[in-house]
Amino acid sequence: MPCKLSTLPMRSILLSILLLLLALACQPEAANPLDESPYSLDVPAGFPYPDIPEDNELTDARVALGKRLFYDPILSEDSTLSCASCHKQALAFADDVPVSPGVQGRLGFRNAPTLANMAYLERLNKDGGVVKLDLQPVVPIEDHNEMNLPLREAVRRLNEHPSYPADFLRAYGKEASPFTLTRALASFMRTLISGSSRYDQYVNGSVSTLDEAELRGLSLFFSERVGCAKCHQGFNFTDNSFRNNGLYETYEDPGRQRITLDSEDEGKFRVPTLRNIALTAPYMHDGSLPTLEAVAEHYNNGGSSHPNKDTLIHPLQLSEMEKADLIAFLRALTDHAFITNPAFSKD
């Protein structure tokens, strides 16, 4: 049976044909949903410039998309849980009991660390096992005392989302991935930076932001004497190094040999920065300090007879007034700007 179409005039045809390609290039292109507008980072005076990946420059649609998953339960096993429940802004974005529960109440076994500059850090968590910003997330999500959350299974929620699937495509031009969903977080995080205490306004000119006290404890905290300064310096007061600072003679928790596998680095950790300091107590790597006082008490008695404690801790034979004065220059690293930030706050 011959075609119907072969009945019509040519003509009619080429008439057709012709209309349906006008008609089609008459209309719009269609819109590209990848919004690549840079995102400006504001970096304090006297901080460098962080390194970002070249895979995931800063956009704002891509900070936009992390701060929402940082503040969104959705990630965690049972939806009662965010980034936020462990990290909280008031507090530097850490936590105030000595180690946070995860889903169900499960605890984990380290104290939630400040997220203020981890823009510049090489290696993650305590014990250093993560080696980049963007690849972290992965361990609060998927870790069972934490989040428990499969990384395949948040990527399914976002995405049978009614508007994730728009932010994603916004700020990455694909759906949400294991790739897009850390790296979307990481770029969120990169923004928390902090450097505005009034002890950088004192180095930045305002001489008159420290009272006496800060001021002896900052002379101590630089002095040879003391030597705080030769772990926790740079404009983030920490060198990023791994020790054992004499908290205990014998560790439950190994430290980076965890990583390492390397007897030698039993009961190393992180050096953490300073910066925040008086909002995230309790202290040390399981929270066991509960004051700053208590820290004091710590490296100014020596700390254990751990054979792996770092050489540089030593009783130091500081009186009251001293040890007050160190703790009034710490206190001075508090960064109110940073704690009241609206870019960093849930909308």
The other form holds:
Amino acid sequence: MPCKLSTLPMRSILLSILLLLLALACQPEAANPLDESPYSLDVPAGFPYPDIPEDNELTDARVALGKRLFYDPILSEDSTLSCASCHKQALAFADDVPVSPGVQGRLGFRNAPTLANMAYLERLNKDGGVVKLDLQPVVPIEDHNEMNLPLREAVRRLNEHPSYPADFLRAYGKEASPFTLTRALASFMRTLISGSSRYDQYVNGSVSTLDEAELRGLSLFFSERVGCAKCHQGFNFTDNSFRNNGLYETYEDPGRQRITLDSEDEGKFRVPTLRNIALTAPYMHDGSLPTLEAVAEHYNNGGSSHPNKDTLIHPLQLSEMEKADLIAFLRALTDHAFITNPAFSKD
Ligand code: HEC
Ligand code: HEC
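Return the structure block for the form predicted together with heme C (HEC); the form predicted on its own was the one displayed.
Okay, now the whole complex, with that chain kicking things off.
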């Protein structure tokens, strides 16, 4: 009997706890699931703060969703390829083959570039055919030679997925759509900022971080005579212009001309960043130069003749040592913190 007396209140206490727990568990469902906690972007010294579009402010939830999508093969036709299949973190989000295979091994015609510092580009792709990072993901997802998945099918898969819908609600307060899918990927890519190579440490005051050969290479790179920095200039080693650097007499890929249809743009490509360049071989729009030695040789020879070849490209008469020094400098542009940053890795 004393036992019964004490179990009664005990039961009602348990019941109230249960009810309270249920109420708490239900609350987030009822509340607005949108999580607007701002993402704190790590901008290196000497870099400007990138422009973030008003309709896609950077939040933790958007960046996390973008990262999940970036590493998920769900965005390819046969669920075999993710963005990271061609943009590998260990290679500064580039690839190590001239042309990366898309679904069913199909090959496109361009070399996969680094995704470092995308937040700063005014025009995307080597021909500048895309004018906004927020729209760029449509290209690889739908491209026949890349992921080959119609955007509406990608969106359907995500909305039928057991856990993506909650992630989209947290990030945008909306379901997956062409808008939210591409914006989330762009948000993740905006965080991929690379600016802590040994060269940056040198520029920011640690004089001892570059050795003699690298310092000689630096002087050559920025010199009037060699002139690399006339095109590869500023914090991201590009002036963002489109130039013909004399790779061919006849271009199979017309480059910028594909977009403008102007013959004066034939063989012009966006001047690429040289950050992490030692990791992103092979080089040029088609990956035709296998090594930095081959690149140095190309510029030293002054390139092939083409009516659009830039006047800054001409024979340089570099000695063997100068070529080696120039390459040593380019190797000092590797940012190890960037390629090992767990914030950018697959969870
Ligand atoms: C099959 C390989 C492949 C896959 C998969 C792929 N890409 Fe790419 N990516 C490329 C190539 C090749 C280019 C260069 C295209 C060009 O210049 O026309 C490129 C270019 C880009 C660029 C522009 C870079 C610049 O310098 O202008 C961005 C951004 C990008 N990809 C993001 C993505 C995202 C996001 C995904 C996943 C949705 C993805 N890529 C999937 C191969 C790939
Ligand atoms: C006239 C402007 C210009 C000058 C000067 C110039 N470059 Fe380039 N550079 C380019 C363009 C444009 C490309 C891309 C060409 C392509 O994609 O086919 C490029 C590509 C490269 C690449 C390959 C990048 C990649 O991701 O594939 C390297 C490395 C490079 N340049 C280094 C140098 C060095 C070193 C010098 C000085 C000796 C130099 N460049 C001078 C315009 C220039």
